[in-house]
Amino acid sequence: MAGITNSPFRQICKLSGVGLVYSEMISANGLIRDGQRTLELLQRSPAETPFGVQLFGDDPTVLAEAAKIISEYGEILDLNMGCPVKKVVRSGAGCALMQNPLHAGDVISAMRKASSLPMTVKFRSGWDISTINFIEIGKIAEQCGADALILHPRTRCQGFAGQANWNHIAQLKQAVNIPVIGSGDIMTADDGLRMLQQTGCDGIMIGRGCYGNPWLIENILRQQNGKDLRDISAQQRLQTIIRHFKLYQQSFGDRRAATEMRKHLCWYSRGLTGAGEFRFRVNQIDQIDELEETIHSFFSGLG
């Protein structure tokens, strides 16, 4: 979710009814040594409350210092032990912490002592199929002071391939006495409700399912309350895109908005007539006025 779940994206999701948003993954080393550049990732609006700050690293002392710093910026502290990206894992962070549960416990304990904020820990089922240790990690996290757990039930070696094993979420829920949040393969409103019902988890975390579809959150909530799903018209889609675009401009300026909104526009247009040509066009444009004109032309023309 790095480079995606910034403040504009989070604000759009909040408008759809999400209860809690997290920052992009933030390097603990970067936060205590790189100052201003990393602090940019903590930019948020009042609308994003409560706001969870997601840290990664492998040194208990460094993570404790970072935890103290973020207490000024968010309402929830999070340790990411689920990132499978090679660059992160090579540094001993992310999923790599799952290979040494005792060290992971030292990290969690150090962060817990450094901050009084509610603390979540996100992790995966294990490193690979032969080292499934999510229950061990969950119990250690609970013992070391975590207030809630977030499980993405794939192994590090799976990445995002294959199917998330929701049974692991149910097993973790039975093994610990703190809230468990489930993550993985929630792409429709039915998926969200099925995870809650099948696993007994206390909440769900949505990532890729919201790419170009923030209305997924609203529809999960509507279905949970027995209401009909909302069918998003082209005009409503356009209004959300323009709002997202304006938030990007306000946060980062025209130039960055023009380049970084491209990926979001590709996701917003998925499945629509003429989406292939639209994606090709927007990826060639770097001027803000031309991009806005292309967006209006395409979505207004859908009727």
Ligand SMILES: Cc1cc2nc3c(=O)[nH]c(=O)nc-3n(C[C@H](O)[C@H](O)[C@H](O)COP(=O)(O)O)c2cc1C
The other form holds:
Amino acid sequence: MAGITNSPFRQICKLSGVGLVYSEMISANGLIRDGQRTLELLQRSPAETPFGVQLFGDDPTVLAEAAKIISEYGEILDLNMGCPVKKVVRSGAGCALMQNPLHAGDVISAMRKASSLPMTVKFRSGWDISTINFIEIGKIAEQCGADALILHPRTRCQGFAGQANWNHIAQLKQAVNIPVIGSGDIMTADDGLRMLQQTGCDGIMIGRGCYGNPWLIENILRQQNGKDLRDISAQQRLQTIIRHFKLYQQSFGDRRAATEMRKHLCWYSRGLTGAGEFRFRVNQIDQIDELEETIHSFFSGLG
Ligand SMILES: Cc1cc2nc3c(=O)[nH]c(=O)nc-3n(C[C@H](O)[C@H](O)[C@H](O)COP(=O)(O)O)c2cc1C
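Output the structure of the form predicted in complex with this ligand; the preceding block shows the form predicted alone.
Shown next: the complete complex, the earlier chain at its head.
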């Protein structure tokens, strides 16, 4: 997830038992131009293995060039055909690729030829309700050499509104012979198992459900193995937050850690007594020591 799933967050999710993590989406254009900011998005630790790197773009030659570069940074290559953001689709990338299936096929083929990494393709149900074409796109991706598909079953025009249509995941699974990973609206351990059972998909991808709740992954795995869900104690929550904070400091330095951890702290405190006041305080602080102290006093005070 752009702006969220950087190396510290991915490492925290790995500790909760997730099998595979992906980068934020990375501009193929930015990558071949060696943009510093783009290269930063490729920072990862060995703990994040296997690491999937997601590219976005619209030009087959540029994407192929970028795919070659990725071989040095990740173990899996992914193409983004699902991003709904205006700036991205206006450039012909993200979900806009779904509007031109032949061109999408050219892009996937070019990436396939350029890289020997396993390749996944992530897409939506279609552009809008009248152009649902995920089955066509899935079959093209398979023919052009994708090794697995990831479907977030909403249309581009839906954005994140309404509900993800899990029936589309089930239909895609029936239509292709490569693994299908489902994405969309897994917020609880029950949701994770329900998606697997209802759709027959081969894997699940979790996005927003892990905001402030990386333990969701562990609980899905526990439930799958017939174990009771784990209640997270205040102490465990504090330990994870401090670890997340330290990883942030190591990766990006104190200043950025203090600013960017704010949103995670808001998520970690969601639903807890006094969370409103804590969030207000956290958003005022930019000194690392003060922030650490505030975190300790709030989360250890929860008992
Ligand atoms: C803030 C945000 C950023 C996202 N960035 C990406 C991205 O870079 N690449 C991608 O394939 N999907 C991205 N997504 C979509 C998610 O991967 C996922 O498919 C979608 O949120 C539905 O799953 P969820 O309900 O588990 O969040 C993003 C979603 C959000 C909310």
